[in-house]
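A single chain, nothing else alongside it, follows as structure tokens in the form predicted on its own.
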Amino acid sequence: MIIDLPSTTTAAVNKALIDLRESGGAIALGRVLTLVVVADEEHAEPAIQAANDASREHPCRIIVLVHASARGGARLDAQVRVGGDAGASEVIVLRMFGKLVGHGASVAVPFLLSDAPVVAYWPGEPPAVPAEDPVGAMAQRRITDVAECRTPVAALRDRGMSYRPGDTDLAWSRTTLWRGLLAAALDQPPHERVTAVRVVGGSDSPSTDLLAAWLGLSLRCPVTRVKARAGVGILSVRLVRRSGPIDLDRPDGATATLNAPGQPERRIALPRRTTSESLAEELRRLDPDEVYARVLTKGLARLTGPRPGAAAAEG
């Protein structure tokens, strides 16, 4: 069910929510958090769909602040979505026009759930310092997605410069399955020291950079980050050891092969994670992610590009 409220006020939207609850119990109250999504028109609907999917695991109230147009007079158009149109949540879409565009936090405040944590999510270009943004300042967790920025790798470096405890990025959660597989491979004998790492991924892939930085910090060895064509995500990781390399390769973006000395080749389903899956993972925790913080603020600076003769030395 979708209820449209054009040229409205926050008081009228709240009244519509109360009427829905009283008329048919359309809105359940067992919400674990408030998710505030700040988006432009281009990113709004994909972000709502991702949030709806994630809400099936994390029932929440979703408030979507859409920066529609800064031109013209101040106006608020709203939608209330419940039932099949809202996953396991109620969705309040607030389209702001004119001067109202610069006051999203004030528009959102009347709809925050009492005594529930607040998570802010920017599916497009985030503010320069999310923690200092008015919406980010009232959130315990702040989720960005640098993969949706115009220059993803540069945006990732910006996130490192502006990091505050509670910040995270979906580029990090997209590395989770890779980190789990590599950690499991190193748990198998022989337990030898890794002397070098080579990570290959798209030139525009911030997740590849984060994975390489995580390996460098975890294994305390040189890491070479090799750039492939744009748009392919993470392609492969090689961990060099005395007995031979461990290779995890995913050339097609769906299925990976794991090769290690003395072991048969393993084929593993490793599809590229959707935004919904990544967002659901980030909503599982409300405390600062200390590993991500170290990788972002310390690990990225240690990455190097390929050196002449490096491939031969690693082979």
Given for the second form:
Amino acid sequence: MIIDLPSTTTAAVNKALIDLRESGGAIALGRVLTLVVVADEEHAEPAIQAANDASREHPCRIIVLVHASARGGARLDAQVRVGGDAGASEVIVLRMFGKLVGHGASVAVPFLLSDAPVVAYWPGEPPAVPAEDPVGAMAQRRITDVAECRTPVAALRDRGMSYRPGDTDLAWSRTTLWRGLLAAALDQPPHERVTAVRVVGGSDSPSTDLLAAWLGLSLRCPVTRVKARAGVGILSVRLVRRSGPIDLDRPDGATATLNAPGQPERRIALPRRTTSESLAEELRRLDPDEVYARVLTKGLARLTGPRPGAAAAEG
Amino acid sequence: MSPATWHNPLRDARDKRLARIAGPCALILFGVTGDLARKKLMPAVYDLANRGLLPPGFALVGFARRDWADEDFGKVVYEAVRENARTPFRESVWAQLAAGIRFVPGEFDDDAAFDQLAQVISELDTMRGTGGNHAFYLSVPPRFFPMVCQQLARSGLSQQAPHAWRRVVIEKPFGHDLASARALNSVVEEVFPHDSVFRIDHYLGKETVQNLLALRFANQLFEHISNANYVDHVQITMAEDIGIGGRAGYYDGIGAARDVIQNHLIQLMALTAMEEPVSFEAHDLRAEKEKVLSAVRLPEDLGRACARGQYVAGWQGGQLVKGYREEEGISDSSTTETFAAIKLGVDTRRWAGVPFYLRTGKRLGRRVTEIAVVFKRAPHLPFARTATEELGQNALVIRVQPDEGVTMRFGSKVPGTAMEVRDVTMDFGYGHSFTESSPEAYERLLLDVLVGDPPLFPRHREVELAWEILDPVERFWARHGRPDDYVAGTWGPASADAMMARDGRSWRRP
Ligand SMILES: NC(=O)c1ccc[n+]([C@@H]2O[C@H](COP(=O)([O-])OP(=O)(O)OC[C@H]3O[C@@H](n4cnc5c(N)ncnc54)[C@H](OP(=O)(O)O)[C@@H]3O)[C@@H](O)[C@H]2O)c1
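And the form predicted in complex with its partner chain, for comparison with the form predicted on its own?
Let us now look at the entire complex, which starts with that chain.
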């Protein structure tokens, strides 16, 4: 069900929510958090879609603050979605016009669920320091998505400079399956030291940077980050060991092969992750992600590009 | 580096995102044409693959007395997956899984078939890199366990090897009494070391059952009132609305108590009553379950503390259904019970004097499994007697299935002028809070087998303790006539209500 409330106030929207619950019981029970999405018109609808899907795992109230237009008088248009139109959540879309655009937090406050954690999510360009943004300051956890920024690599660097505990980025959750497979590969004998790492991925792929940085930090060895064509995501990882390298390759964005010395090639489906899968993973834990923090603030700085002349052959 | 001191530098306790992914391995499934394999096991394998929790190169080998090629079996798996998998179908995931599917035709007494199985598995080790790690899932009637285990031993498949594991998974029933459970166990443990035997009680794989541990041991709210000072009694119910369906051969002569109380209900009781384990490691958890099970006592007078029944034809949920003795394959003189209820005590300081009532049955009012902790009444009520006439006992109910969650029942003032208190309920619905995508029990358990994580699997000692509790009841029933009739679609025989009434209590309508 979708209810439109043009030119309205937060009090009127809250009243509409209570009426909905009393008349139809249409509103989900047992919501575990409030997700505040801050977006422009372009990013709003896909973000709502992703959040609705994620809400099947984490029922929540989704508040979407849309910066509609800074022109004209201050005005609030609201839309409430419940039931089939909202996954296992209720969605409150708040479109802000005029002077209201700068005051999104004040619009969100009346709708935060009592005593439940608040998560902020910027599907597009995030504020310079998310933790100091009025919406970010209310949240335990702040989710950004540097891959959606105009210059992802620079945006990732900014995330490192402005990092505060509770920050996280979808570029990091996009590495989880890769990281899991690599960790599982090292679980197997021979248990040798990894002496060098080489990671290949799209030139604009912040996930490749994070994966490479994580490997370098955890394995305490030199890491080479090789840039491929933009848009291809993570392509391959090589872990160099005395007895020979472990190679995890995903040339086509769907199926990966794992090769290790003396072993047959193993294949596994490794599709690129959707935003809703990544978002669901982010909502699973609300405490600060210390590993991400170290990778972002220490690991990225250690990355080097390939030495001139040293092509793919090393290791 | 030696394996003992080796620590994988990519694993960090603070890195909570990293999933447990099974190492290279093959799952060998016996009984692939069965119900369980089709409805639960094969879909669970796919769901695990889809969640990225199976290793690269994973292989699934089916064994059955069918004249199938690999592709035919692949089609059987495909259909089971399309029909019963929980997660969306992805062509790329299926393609990888399908590439590792093999089939070996044969009877259990056919040496050549098992030699061929060994051959196929060793080819998979070299070609797909399953690394000598093999889990054998015996989804076949237990009477075949001896034959299959011996074949696995004879063909060298069960042979433990360094740097590789061989595990066996077995399903209930684990015998029909203490003696047969021991015999069955020795057959299996002759071939597989005890820590390589994984006994499935799929209830323990359910999220709600694991949530029971969280509820009890992560909160301050409930644990200090979980004892004889506050708790009046506990009711654990597993009710089914279906009859025995096509499973006459399995069910007749076994009955409700052996089929359900011995395993599921006694496990639920152990988790409800046990003390806090030192950790959730297998050893500590099982130690607490065994401790509390060894303190369980049957009442002196079994005749007054137990009830059993057998359904007769009746209207259930708008349908006329057959009685048990009219079901296909059941003799009309069968004395097998389709309903069983027993009262148990726990001789510990915490629970002395608090009865645990366990009941299960087929063709009952509806399908539901729950644990209800019913509290004593408040010692003093500062209200007029008329104000609290409708106030019952407070209860904490763990709904195991369906509609998993927790319900609390307590008194609340009825809106209006006079002071009047009536029971209300407060619900926490797992279905609303976390699920839709919460994994099936078999997914969790299969992954635990492949990863080698045993806490959720009962040890043989627990199976024995459960039989020690149930055997006297079965002997008593064997000597005392036949079960009482109850009409299909009701909540069991009158004798079950009488058993509660003698204690001044009544069954909850779940
Ligand atoms: N289904 C359940 O919900 C459930 C619940 C609890 C426990 N269990 C246990 O799970 C296991 C499987 O249950 P199920 O319901 O799947 O049983 P089922 O439907 O009766 O299937 C049994 C399987 O065993 C095979 N089998 C039987 N006799 C055989 C023989 N002589 N040689 C070769 N294969 C033979 C059958 O193959 P054919 O097709 O060739 O006969 C079939 O694949 C059993 O141990 C059962 O006790 C099942």
